[in-house]
Amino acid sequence: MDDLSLLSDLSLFLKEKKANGVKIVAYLAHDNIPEELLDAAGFFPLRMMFGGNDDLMDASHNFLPPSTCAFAQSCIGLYSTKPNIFSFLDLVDFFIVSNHCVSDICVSEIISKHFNIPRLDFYVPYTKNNSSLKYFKLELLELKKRLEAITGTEITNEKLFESINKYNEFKRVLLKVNELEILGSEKLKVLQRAMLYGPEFQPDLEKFIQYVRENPSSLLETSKDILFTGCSIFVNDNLVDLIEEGGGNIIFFDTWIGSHYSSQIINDSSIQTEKDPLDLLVLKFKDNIYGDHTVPNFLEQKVALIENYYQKYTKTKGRKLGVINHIIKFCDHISLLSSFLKERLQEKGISVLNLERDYSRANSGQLLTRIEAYLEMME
């Protein structure tokens, strides 16, 4: 899905931000980066959520071996080759080095060091207990101090509460997108644009939701309904088009670009009673039970979520629902659990396609054949 208009619009948007004196902080598109804190400090958080191709992956091999996550390779390739449609990456002022996975650390450090972008460190614990929650707050405090040192301005509790409320409301609206009965490709474009622009996109998002509800589209009855889980589909990736070409339609994105992100809403009662806004960000981290980073029982949570959605959907819609588990090649977080996830779901009568691939466009034919074969089995 080569969405040139999105990238062109984003470039203009970021140039306007820079013209107004706003600093841009980039980071790999994973959980637990405190965008509310960045926003409260006056920075614009930019997610690296751009898919690759053969050229971008090849361009990374001076820095990383080919056995590295294809998404990680593409991020390096973007900075190494700077394709014209990604020229806005020159506008980035800081890059966050975090530890969602080994590839995240390596890529972030390489981009910061070799492309001369100052780094901001933010490390996240891999467990969730009292000690890890205390550690997470210490990381928040350190990042807050660093941001204040850069701007020379204090991040007040009032500013942080304001940002938390802003992102909360934005995610509540974003949650509604997954409920819309539209083509998965259209839904994905909206999710991607919303997550790149953040709360400033909320008015447009609300208009889009209202328009779709007032002008329902007629989806093909022959399309097979798909719940999409595993690795996200990033901007400039054609996988969603292959799924639709094969006769499927993604109705729910159980990925970070989708329900994982929009479900991370801090409850209003906690916001009203908590005096320290940083503790609210700790609470959000604690309650993030669907991410693959820090939940000891991640597999159980994932199976329960998919099973509950499957049961509810098939009961209310009277249609079969397939599951495609997307595995970007060499993504250890997703690939290590893929066979267990498939086995657990199939024990519950839910059919699963584990679809592992990199960004090579030469493999599109093979992928389409596998997708078509899986969808035919759903008859």
Contents of the next structure:
Amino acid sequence: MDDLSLLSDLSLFLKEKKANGVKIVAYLAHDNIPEELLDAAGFFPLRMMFGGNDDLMDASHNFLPPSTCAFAQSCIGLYSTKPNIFSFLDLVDFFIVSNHCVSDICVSEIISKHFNIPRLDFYVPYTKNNSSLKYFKLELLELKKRLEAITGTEITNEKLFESINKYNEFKRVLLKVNELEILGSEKLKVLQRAMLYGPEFQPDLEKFIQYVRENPSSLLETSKDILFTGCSIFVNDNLVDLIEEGGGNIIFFDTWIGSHYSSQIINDSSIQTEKDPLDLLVLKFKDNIYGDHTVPNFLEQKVALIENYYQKYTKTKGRKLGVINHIIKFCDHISLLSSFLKERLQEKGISVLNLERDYSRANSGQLLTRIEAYLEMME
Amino acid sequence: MKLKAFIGIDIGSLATKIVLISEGRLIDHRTERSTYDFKRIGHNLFDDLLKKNDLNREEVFLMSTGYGRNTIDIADDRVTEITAHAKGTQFFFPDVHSVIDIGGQDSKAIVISKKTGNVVDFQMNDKCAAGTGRFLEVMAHALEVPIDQFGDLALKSNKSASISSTCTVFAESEVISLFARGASKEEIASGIHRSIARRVAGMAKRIGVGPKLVFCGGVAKNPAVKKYLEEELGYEIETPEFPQLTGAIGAALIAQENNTN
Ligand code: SF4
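Coords for the form predicted in complex with the partner chain, given the form predicted alone:
What follows is the whole complex; the chain from before opens it.
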């Protein structure tokens, strides 16, 4: 299952969707976009989660300064160069303009405007007090109205409950993938595929989990275990291969592609008692302690989550665990907090490698040196 | 067959260094430009070292390190330059706490555990020539000063021109315009050395370096960078007898450690 086959399969999958009259909504925002609402309206939510390379980053400079995050640059590069394997992006009917970060705001606006894709706005508050939760609900209502106007069909509560349950179930299965004891690269590919295809991938996920349980991997003894945090590893990025080449193995993805997404499960008792399904989406937003929108306690939560996992893992497995904090160059909120995160975890005896990089392949040698040196430190 | 010696080869982007260690003593060493053909240079240096010291291939263990550590196929094992420098500086200064290494293409800061002698943290500069030997080379060229006299020239001035650009290309034009505005070569040279020292010291402070700090790598031979680094850090720093060899020595010592227990 390499990246190219993933992308060509996705292309076929999206073409089929279009042929069946399904509209595709793409977005960059890493969390808090209500995919259940899009699904209930009959749209297919497509996350932009594709990593870049030198050419894609260069191609974005007609639109963005090179000091924009490397991921955002690559997203623009994908649209402005349209590499063949990404031609499925032509199928996108709407682009959600959101505000996960400054790059998100700029890039989603640029894509919508310069590549003529009608926009849907969805702005997310940064805090979780009563007023911001009310505001979040208003945004949900706006989006709902907009989607209904496009399709001419009402999104009934019944449909929305159905979608919420569907995504809930899907995430429960996805959570189990992150816990499997397999090679990190294999796990990442499954997580990426699942997050691109959505709940329709659930039967394959279940089969995969079953297969791994029946055929446990024996690869893990020699490599060094890594908890991976910070920016996600997107499709087509070779970082996970570099980590494995250096002798490491990511055993847990504490990133948006990984536990942040799959942990956003709405509890069953709320689903049973809540009358308005939009309130369930508000609740999901409120309870999302994993995403970078957990202001003002983002750093505290992050330290606590990592420490918790670390203690549990080292105690139950009796193995050392390293932490790699991945910082995509110019991803400001991850980058600004990285030295504090490292300091705080080091105080607790947890060593951290802050790995800042862009998608340039030219510095893979230096990247590998940093990874290997960190793994040697763990010996 | 019993191993008689341990060889460390540090294949840097500009120079390849090789050392031979036996019973914890530095017996022999060589340095040559890496050129584009890392592998051939490495093989030649290795063969030469064996021949001169009357050793067979089976009697030695070869550990590679440095930028080109993966390219030399005859190595028995490899280690990163971070771990190698940490070990190599302890050969000269057993009580070292931190290391700053400024090489041709990169610079790094390393903090070593006093208890275990192992690396506890490190930082490398990111894909940028500023803060490396390359920066000094480009600037020396712009001022038409031989690189081996550049540091001494800087120390002749008690004033430093201010170089604000962190990018080598912009700094080069800044230097030329300073020259045009009548600043002396000495002042500009001093400003250039200060700028590299400030940049590297900033990176090093971020990971908590402290005394005893050992300065190694090719640039450690430059007296002005050393002096300004001391001023930036606020304490005296040490330079080993062979600052360019610490990586190779470290690799050989690690080979010795791994094979004698
Ligand atoms: S990588 Fe960081 S800066 Fe870039 S879009 Fe994602 S969150 Fe925003």
